[in-house]
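Here we start with a single chain on its own, the form predicted together with the partner chain, put down as structure tokens.
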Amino acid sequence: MKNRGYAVYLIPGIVASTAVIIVPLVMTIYISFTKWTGIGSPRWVGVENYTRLFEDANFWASFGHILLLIIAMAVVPTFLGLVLAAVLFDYVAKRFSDRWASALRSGYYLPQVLPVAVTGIIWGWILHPSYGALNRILAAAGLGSLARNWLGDPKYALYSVMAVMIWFQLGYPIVMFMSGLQRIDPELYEAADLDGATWWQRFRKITIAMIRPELYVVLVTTTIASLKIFGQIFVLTRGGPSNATLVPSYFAYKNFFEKAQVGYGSAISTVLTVLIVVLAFVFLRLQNRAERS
């Protein structure tokens, strides 16, 4: 019975959690299957919101462009920032010094202490075609065939974003994976070593074999983070040029903001959510199985 009395200590949490995210919660899933302009009261139409979305060519496309920016967002970053953090690790530490290895893993690490909309509007500078920096310095070096209209060209725009993203995204991982690599046991590598072991073979049995949990931690967040992204999209491109960067945040956003259509955007964001949350648990679940084994 001692331990009896802790549990007003959960008050505030649970009222204020109740009040700034299960009654919203609640309410954006009862909205998405009215419609709404937001005056006035929601008049229930049952699916019809969903129906509707799944037959919107720009939901689907914002779901697509989700799938590349996954790319730009976890996956290229979490494996270059793999190779990246063994490498300062295991070698320029070593073989130079950890002071080399700490201030090259801070710059790295530079882009993400920035707001994001500072990051945005650094971009969209750099890319702009006319005033930008990027065209200016690609027509300097006899390069000019090259310039495009980064930003503002719907075959472009995309990728231009995804560039932006993966040199966004870097440190993360390398900050991460670095501190990680610290548990391993140096005698690990020196056994290997002794064994005549490659660079490769150790970085694949040692390296990762032991920042696994990391591994995990960096792909769900970085992966959720791209599920999530508004701001950059916001500042660099509100979703155009013709909805080639549309998001589906930004799509949401659209909807409840510029369209008054709330019980629909409503939907897009029921979905997202239903989307973040089954995919973390898919993620816990195949953790939990890796750390078993």
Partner chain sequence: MTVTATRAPERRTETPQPSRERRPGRFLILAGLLVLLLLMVAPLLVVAVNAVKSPADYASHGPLSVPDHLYWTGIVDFWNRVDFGLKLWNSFLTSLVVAVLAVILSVFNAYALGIGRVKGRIWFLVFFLVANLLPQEVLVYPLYYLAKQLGLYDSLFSIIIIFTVVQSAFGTYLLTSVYTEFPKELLEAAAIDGAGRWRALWRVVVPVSRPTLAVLFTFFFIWTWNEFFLPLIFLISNDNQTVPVALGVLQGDRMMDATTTSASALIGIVPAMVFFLIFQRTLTRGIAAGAIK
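Model, not experiment: these values are computed from the prediction. Think of the rigid core as the biggest set of C-alphas that the two forms share within 1.5 Å after superposition. Numbering follows the first chain given and starts at 1. Compared with the form predicted on its own:
- With the core superposed, I14 shows a C-alpha displacement of at least 2 Å between these two forms.
Instead of the form predicted together with the partner chain shown above, give the structure for the form predicted on its own, please.
FYI, this one's just the chain on its own, none of its partners or other molecules.
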């Protein structure tokens, strides 16, 4: 009874969530069972869109590309971010100053705050086959034979996007892990030093163990971000060449707005949403189990 008065403050959030998330989600699920061009009335077709979806080679190829992007956006940045955060916190801050560590941390995080369109255009210039900085540098170093059409060749396009996404994503885990390192009791490291532990032993036995909550958060959020990736693909490659960088979100976009197959695009979006919810649930269960143990 005493706390009932606080419920009124939840109303704006509930209304906003219902209008922005719940209603569009329900509409998307309904439309996924229809055939609709976006104009006129949808025609109910049952599970026809889903049957077509699971027989579509482009759909399965897009999820294959997502697996590689999970490596580029979640696995590699998490590992590198953990190591770099430990180096900045444990070496740079102590040997030089906290200002240097903060400056480097901000530099790594800068790609996260820049607009996706800006970073995409910059990398498009860098990787351009004719006047791109990367090919020019290779030519100047006498390695012109290594120059490639990085974003225009199906052999290299996806790997080029993966490299860009590692650069883009790296700052986020560094900031999260450095925040976690600040709450570790320094006496743990001092005790380890007295026992003759090496830096790697301290890192493995103390650092990783103590920032496990941050580790789970980073893995969950970066994995979900990789499943939803759209902006970078749209700016860099638009799913090409020859669908070599096609991902589910852009595949849904193409069906929604380029082919006017709204029902089919909704089916793709629904499957992707279910996958994200299931993965988030599994991660959270694993995190809760680890914390209890």
